[in-house]
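In structure tokens, one chain follows: the form predicted alone.
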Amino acid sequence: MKAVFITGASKGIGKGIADAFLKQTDYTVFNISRSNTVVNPRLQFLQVDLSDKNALLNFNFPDHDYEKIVLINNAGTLGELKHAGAMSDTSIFSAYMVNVVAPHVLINKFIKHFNDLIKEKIIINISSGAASSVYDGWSVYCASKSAIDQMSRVIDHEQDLINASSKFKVYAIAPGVVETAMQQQLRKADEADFSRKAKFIELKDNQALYTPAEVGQRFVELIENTESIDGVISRISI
């Protein structure tokens, strides 16, 4: 059997991504999360809020002999849409522990529990464009898709002079412009602390938005054929 633990799997791309593991019946799929949506008996829910320090902290991988073992870190927040100067202190906190402090534990994490494993191993932490952008209002999401992406190629490059023979695999992959809570987040946002609210409204209105179902089923592909990943640091194309 083949695992494939993903943060935040009960809503958005998360769900989307799990859906489309599930229909892959070699695959057991981990949801890590607050809360479970998707009822299947190939799912094991693990009950973790990424936003709780020792909540995080406690948690450990379960031990399994899988002959591919895959961990997606996915949950994100947008965090509060607010300019430097407006924002709540404890936001910014919040917003940090679950897009970049628990991505890097849980990496810390799974490599340190599956490291002897002499099989298909990978890694893939959920990035974004907003990484190398600039949008007013996003400075903590911005911010921190950035550090996704730097913490992605400096751990492959570790795992290219550590462990070149049984390596973990580390990508971040920005699935483009979704249709989730946090699309719907950004339409209801007030112009004056988020200035190119039209884009997005936009965006939505020409259906150029890609469904979670679409974006589950390339990331099955992807992960099937990491061949065909364009380096550590790519965006897919449906």
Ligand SMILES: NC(=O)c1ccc[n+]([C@@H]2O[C@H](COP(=O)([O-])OP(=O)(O)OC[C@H]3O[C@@H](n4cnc5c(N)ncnc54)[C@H](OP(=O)(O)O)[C@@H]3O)[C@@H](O)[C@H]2O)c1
Contents of the next structure:
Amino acid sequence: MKAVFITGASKGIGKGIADAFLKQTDYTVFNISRSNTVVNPRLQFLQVDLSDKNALLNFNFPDHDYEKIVLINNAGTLGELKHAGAMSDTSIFSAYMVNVVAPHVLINKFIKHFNDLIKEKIIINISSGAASSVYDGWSVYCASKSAIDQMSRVIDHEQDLINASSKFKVYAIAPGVVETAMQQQLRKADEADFSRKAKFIELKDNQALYTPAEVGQRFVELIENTESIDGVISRISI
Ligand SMILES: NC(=O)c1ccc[n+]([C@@H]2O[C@H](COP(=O)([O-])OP(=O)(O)OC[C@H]3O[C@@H](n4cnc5c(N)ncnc54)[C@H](OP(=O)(O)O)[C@@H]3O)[C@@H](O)[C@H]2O)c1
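Now show me the form predicted in complex with this ligand, since the one above was the form predicted alone.
Full assembly next; the chain just shown is listed first.
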């Protein structure tokens, strides 16, 4: 069997990816999040609140001799859409926990746990155009996605140096604009906190958003054929 561990597979893009992997009968799918909505004998739910330091530190990947393993750090939050100075301090902590600290800790645990496996080992971090764009109200989110890109570059480089023959392949992939709860949050935001809100309403009105199912299928295609991924940092197109 092959295994894919997806954070935040209960809804949105993560659920789209889980549903697409469940169509591949050789995959066991693990949903690492606070809740689960997918019922399937090949899906296992590992309940973790990724904003909770102790829950994250106590998390362990299960033992199994998989022929291919994939970690998809997908769970993410916009956090509080507010300008710096107006945010609550605690919202900053919990958003960086989910967006940056949890992916980094999970990568560390994943590499440690599966290092001796000589089969295919893949780490996908879900990034965003926000990694290099400036949107007011998104300081935590934009900084989080920049961190995801740099984390991916450096860990991929480390793997090239120490483990070239059996390396973990590491990628940061932006999924495009996808119709999920995160987009709904943007469209409902107060314009005083996020002046570019109209752009996201327009994208929705013009039906320019991908669906989670389309994006999920695209991620399966990329993971089944990593040679088609355009470098460590890329953006999907459908
Ligand atoms: N939607 C877009 O247009 C878009 C564009 C670029 C990048 N992205 C990125 O794509 C990823 C998924 O976004 P989405 O739009 O699908 O968001 P979403 O619909 O809001 O789903 C977020 C997922 O993250 C999980 N999550 C949130 N907080 C968590 C916590 N404390 N502990 C564990 N899991 C948690 C949620 O699971 P539970 O609630 O069950 O815990 C949920 O499954 C994010 O990294 C986002 O930055 C999205």
